[in-house]
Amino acid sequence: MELDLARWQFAVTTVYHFLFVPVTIGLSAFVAGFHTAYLKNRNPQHLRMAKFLGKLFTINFALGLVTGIVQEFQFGMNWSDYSRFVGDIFGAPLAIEALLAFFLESTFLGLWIFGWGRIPEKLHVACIWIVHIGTLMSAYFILAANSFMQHPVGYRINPTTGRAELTDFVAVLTNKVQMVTFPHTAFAAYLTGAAVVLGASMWQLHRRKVEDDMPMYRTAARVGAIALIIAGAGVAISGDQQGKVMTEVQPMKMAAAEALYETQDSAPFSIVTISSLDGKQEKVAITVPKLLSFLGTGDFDGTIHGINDLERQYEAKYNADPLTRAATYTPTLPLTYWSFRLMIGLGMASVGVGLLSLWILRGGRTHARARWWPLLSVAVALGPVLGNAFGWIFTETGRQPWLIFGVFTTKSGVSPGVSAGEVLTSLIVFTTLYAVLAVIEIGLTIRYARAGAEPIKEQAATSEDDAPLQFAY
Amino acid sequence: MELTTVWFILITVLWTGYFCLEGFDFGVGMLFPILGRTEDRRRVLLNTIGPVWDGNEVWLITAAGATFAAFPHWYATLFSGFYLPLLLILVALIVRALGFEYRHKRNDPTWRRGWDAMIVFGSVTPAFVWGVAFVNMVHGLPINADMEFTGSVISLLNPLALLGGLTTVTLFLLHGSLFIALKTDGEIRSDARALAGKVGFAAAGLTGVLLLLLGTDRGDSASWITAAVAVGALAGALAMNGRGHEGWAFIGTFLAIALLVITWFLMLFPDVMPSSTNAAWSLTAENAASSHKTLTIMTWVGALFTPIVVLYQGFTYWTFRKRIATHHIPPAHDERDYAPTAAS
């Protein structure tokens, strides 16, 4: 019971946290880009876009930040045995993330937000770039910690203490899973940021509130669309590499992604399946022949291991040790199967919208009158956000029953001294609080996205020392 | 020096940084209803900490992360043992941060009043709960042979710990009002100074009694000295405030809070979480620590980057060093009509 609740809490808080993180990473790059463009060409439209996107960015950053603290505390609160077992390795990237990245992000974001008119312009632009670099470093270190859970390297089990101990920190930071996960996640974040830029601009193009602003939004939409397509290519290429590494180090996850029961050469890739995924009855499925083998191994005739074979192998290998014994080594199939498809589908669909909008905005056109246009602008902004969420649901549930693949099961990691009632309390508190905050955040985002870029305010003619602040809470 | 001792000192530094820095922004948040009688005054208060509160809070995140890395057992026992108090702190920090960020995003009095309440709740709650938690930790907790906390939330609410909570709340109130006195101008500045004078006596008294009670139990010569200097620094701060030396007064409370935290950690060492069930089951800097290798790597990272962090955070404080008064506050952001207008 306590295990289930702790897992639910982790799932709810992580998925929620990760709704904001990619938006933050991606948008900060666009804010920095527009602010830099203004520095170079003094086009006030670029400054307006930087400020407009900056508002959407800070609304999301705030929620990403506060929900991140919950994540850090949660390891100790709900997973204390995991923390004891793996703190030697897992704690280091987490602490380094805080020391190197969080300080940078929060301090320089404060400088950027409040720095208008107070710090030299070039330094001001540098601040937002530093924020962006901070978000990327943060992603790197937390993903290194996660990659260790997917594919443990650079450690040994100390027989006296019974804990995992670090033997090679460079190996942890250059884990082969990390080498494909970080680019994949980073490209997905740029894709998400680009989609938000595109979506917000498309909406403005449709509304035509201020006719003179249309060229500005058209430029922004095109920048967003082009970045979306480039990032989409990056996501696809890194995702393909990730699939190959996953097939190698976590074959069960690949088998679960496909609901592939029997080991197969030249395995087909299934696009959708109707009827059950339990492998007992004939599936009605749309499949592409040999594609799965190619995705998993780089060879159209490669062998993909099936769930039944792997389950037997794992039972023989892991059942003897209490830390690695599990009732089943197969993850929940409908979850892995569908989250994998939704991740890919939503990512590809948003790239499709990027291409479509480029075509519609070709040759100086500024908008489409079509009724579905505003709907599409919301969909393109939300699609990648949900795609990211499904990506993480797939990655984390596909790892089950393991916390650390092949080393430590999830049920071994839960806090022994914490009662189910306590976990239930916090689960209810966080779920309720997060739901309320979601309503507030979505309301604010829509409000500011609708409002569009503010006109440039006339500054007081003299730079009087006692003048009002250019930005204040 | 043993690496475990080095890391014990570094964890002390991180918590000291956290309480000294976030201490004053907790204070500012708590003083919202007292010093922020009008909307302009509330916005002055907010803007004194606007650019820095977020960076201050990262000291907590780093302290927790560093404890995880350097002393995994300490992190595990502390965070699972203080489950519900930490839940309360997390909720408080979440609504407080969003209060700062979202309050000004709508020009609507009901909206702002709601976030104001969140800021006050979010500031007073952690200020109190951290005091309760630290005094419990220093005094000793029921911990079994498996390093697991065996008490309940009720057992955490003992009189000494409650005194600890009250002490941190009043100390942060004093610290916050001196920060406001230092960072503002006009009426609000003199109000803050007068308030600091009143709160100061309570803070000094409570700190003195708390350290005396804790000291009779766990004090040694070093911790008695730091405790005495802490109370001395508070007295100095009050004297300086009385004479209108706001900067010196603020340095005084900064020092007093730092010394309070240092005293706590001196009382702990070489334990990190003493067991009140059986002294042999206490978590110590030695038995709670990570491997030598991890500590070595972390020492390099910490030694290289902590000074850099201090430098650029210092730069932020220097950048925003100007005093703020009500006439510096620009009109509300949201004065434009945000109501949807028909498309063309």
Contents of the next structure:
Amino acid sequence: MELDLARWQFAVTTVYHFLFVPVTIGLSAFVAGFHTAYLKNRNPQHLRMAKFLGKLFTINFALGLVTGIVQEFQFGMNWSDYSRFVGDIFGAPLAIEALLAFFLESTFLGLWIFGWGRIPEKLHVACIWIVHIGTLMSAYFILAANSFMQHPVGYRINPTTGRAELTDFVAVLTNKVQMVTFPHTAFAAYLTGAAVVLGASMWQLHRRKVEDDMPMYRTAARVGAIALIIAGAGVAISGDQQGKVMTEVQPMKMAAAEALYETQDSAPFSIVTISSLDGKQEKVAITVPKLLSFLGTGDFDGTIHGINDLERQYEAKYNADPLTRAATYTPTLPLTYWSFRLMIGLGMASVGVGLLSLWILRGGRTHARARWWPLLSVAVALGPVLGNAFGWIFTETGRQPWLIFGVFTTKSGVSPGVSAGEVLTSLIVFTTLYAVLAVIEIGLTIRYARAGAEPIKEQAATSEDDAPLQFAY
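Could I have the structure of this protein in the form predicted alone, to go alongside the form predicted in complex with its partner chain above?
Lone chain follows.
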């Protein structure tokens, strides 16, 4: 019971926190881009968009910060045995993330928010770019820690203490899983940011609150749509590389993603499969011949190992050690199968909306009167956010039953001194807190998205005598 509740708490806190991460990374790039464009061409519309998107970015940054702190708490409370076992390795990238990346993000975001008219313009623009670099660095170090869990490298098990110890930090930072996961995650974040820019601009084009602002929102919508399509291509290419590495180091995760029970050459990719309730007998399937083999191995005739063969291999290899023994080495198939497809499907649908938007807004058109336009603008903004969440669910559940693949099972990492009642209590508290935060997030986002870009206020001319004091004694 304690293990199940701890896993639910991890799922709730992690998935909720990760809703804000790609938005924060992606939007910070667009805020920096529009602010830089204003510095170059002095077009006030670019400045207005930078400030407009900056408000949406700040809301998500604040919510991401709060939910990240809660996530750290549940780690310490529910997974103490895991922390003791791997803390020397896991703690290093997370400490750098907190000391370096988060310091850059929070410090320079503060300078950007309060620096308007107070610091030199070029330095002011540099602040928001540093914030964006900080978000990428934060993602890199956190993904390095997670990649170690997917494919452990650069460590040894101390036979005296029974703990994992770091032997090569560079190997951890350049883990082959990390080298494909980080670009995939970064492109997915840019896709998310572009979708938010597109969705917010599409909504304003439909409302037509201020007619003179329509060219500004049309430009922003086209920028968002083009960036969305480019980022979508990056997601697809990096995802293909990630699939090949996953097939190499975590073949069970790939088999679970496809619900592939038997080892096959020239394996087909399942677009949709309906099977028996136990998932072992196929009823209806729509497949693309040989595509899974190509995605997994780079060869249309390549071999993809099935669940049954891998289960037998893992039982023979891991059942003798209490730290690696598990009742089954197969993840929950419906969860991995559908989260994998929802991740891909929502990303592809978003790219499709980007192409549709470019076609509708072609040739200077700003008309968006169709009834379905507001619904589409909300859907395109939320689609990549949910796609990222399903990608994270697939990444974590597809690794089960492992906390660290091949080294440490999930049940071995749960805290022995925390009762089910205590975990349940904290789970209820966190879930309630997150529900309140969700109401705040949605309310603030709708409020500022509906308000749109504020007009630039003219600075009143003041004499030197009227200027505020900079220093007095």
